[in-house]
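Single chain ahead, by itself, as C-alpha cells, in the form predicted on its own.
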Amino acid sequence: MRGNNHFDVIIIGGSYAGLAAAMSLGRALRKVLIIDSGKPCNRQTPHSHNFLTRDGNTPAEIAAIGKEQVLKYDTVQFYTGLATSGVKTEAGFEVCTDKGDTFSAVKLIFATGIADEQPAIPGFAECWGISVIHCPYCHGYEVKKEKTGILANGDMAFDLVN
C-alpha cells in the first residue's frame, strides 16, 4: 500500500461498480482505496454479453481492463483482501480486513454485487454461468433454439416463457 491508511472513500468490492465508482472519484482527486476479494459472483461466466464494446468477452477479461484503466489515477488503490467488518467513527469510517490491515475513510461505498443462491441440486453450482444460465438477456441468446428449463420461486418465471 502507498502513504498512510486514511482515505476520503474506501469502496468495498472491486468488480464493475466499484471499478466505476473508483473512476469517477479519482477523476475527481479524491483518495480511494477498492477492497476487493477477487470472487465477482460471475467468475465462472464463460462469456459476457449485452456489454457495449466487450460483448464476448470473459467478465474476468472486462474487470481487468476498467482495473488498469481506473489504476492510471495516482489518487486511486486497489487492496486485494477480504473485507470483513466496519465501524462508523467519528471521523468517518473503519475497515479492517482478512489480513488484519485496517484503513480508514470518511465515506464508504458498498459496492459488494450479489450472491446467487443455488439450490442444492448435484452439479448445478458447477454448471452455473455455463450451461445453467441465470439471464436470458444475458445468456438467451446463445441458448435460443435450444430446450429450456426454468427453476424459479414464484411466478415472475411465467414472464420468462413464451
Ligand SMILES: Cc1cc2nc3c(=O)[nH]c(=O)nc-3n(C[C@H](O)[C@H](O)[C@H](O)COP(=O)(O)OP(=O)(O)OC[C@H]3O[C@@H](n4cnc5c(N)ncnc54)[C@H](O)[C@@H]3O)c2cc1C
Contents of the next structure:
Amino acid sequence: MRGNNHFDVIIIGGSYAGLAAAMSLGRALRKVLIIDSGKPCNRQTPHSHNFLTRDGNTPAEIAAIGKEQVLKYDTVQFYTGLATSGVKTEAGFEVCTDKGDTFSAVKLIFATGIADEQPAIPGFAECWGISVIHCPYCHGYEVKKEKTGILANGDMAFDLVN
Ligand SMILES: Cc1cc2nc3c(=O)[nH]c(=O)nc-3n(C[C@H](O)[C@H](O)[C@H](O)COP(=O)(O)OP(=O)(O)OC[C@H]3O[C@@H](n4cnc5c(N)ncnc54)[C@H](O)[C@@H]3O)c2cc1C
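Could you switch over to the form predicted in complex with the ligand, since the one displayed so far is the form predicted on its own?
The next block holds the full complex; its first chain is the one shown before.
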C-alpha cells in the first residue's frame, strides 16, 4: 500500500468489472483503491471465449492484462484481501478487511460479481466451467456435436438448445 488510507473511491471486487471501473476513475484523477479477494466466478474454466482480442485466453490471463494496464495509473492502488464489513460515515464509507485493515472513501463501488448457486449433485462443482457449462455462447462451440444434457429450471434453457 502507498499513501494513507483515505480514497476518493473504494472498489470492492477487482476482476473485470472492478478493474474497468478503476481505469475510468483513475484516468479521471480520482484516488482509487481496489480491494479484491481473487475469486472470480469463472476461475475454474480453462479458456474464455467470445471476447474479441482475448478469445481462448485463460480468465486469469485476461485479468492479469487488465490489472497491469490499470495499475499503470498511479491514482489506482490494489489491495489483496476480503472486504468483511462496511459502514456509512458522515464523510462517506469505511471498509474493513479480513487482514484487519481499515480504509475510507467518499464513494463505494460494489463490483463483487455474482455467486452461482449450484445444485447438490456429486461432481457438479468440480466440473463447473469445464464440462458443466453455463453458457452456449461462451463454451458451446467447444462441445459441439457432443452428447449434451440440459439442466434447466425455465423455458429459456430449451430455447438455447437450438
Ligand atoms: C464458469 C464460467 C465461465 C465463463 N466463461 C466466459 C467466457 O468464456 N466468456 C465470457 O465472455 N464470459 C464468461 N463468463 C462470464 C464472466 O466470467 C463474467 O461475466 C465476469 O467474470 C463478471 O465479472 P465481474 O467483475 O462482475 O465478477 P467476477 O469476475 O466474478 O469478479 C468478482 C470479484 O470480486 C471479488 N470479491 C467478491 N466479494 C468480495 C469481497 N467481499 N471483498 C473483496 N473482493 C471480493 C471476487 O474475489 C472476484 O475477484 C463465465 C462465467 C462462468 C461462471
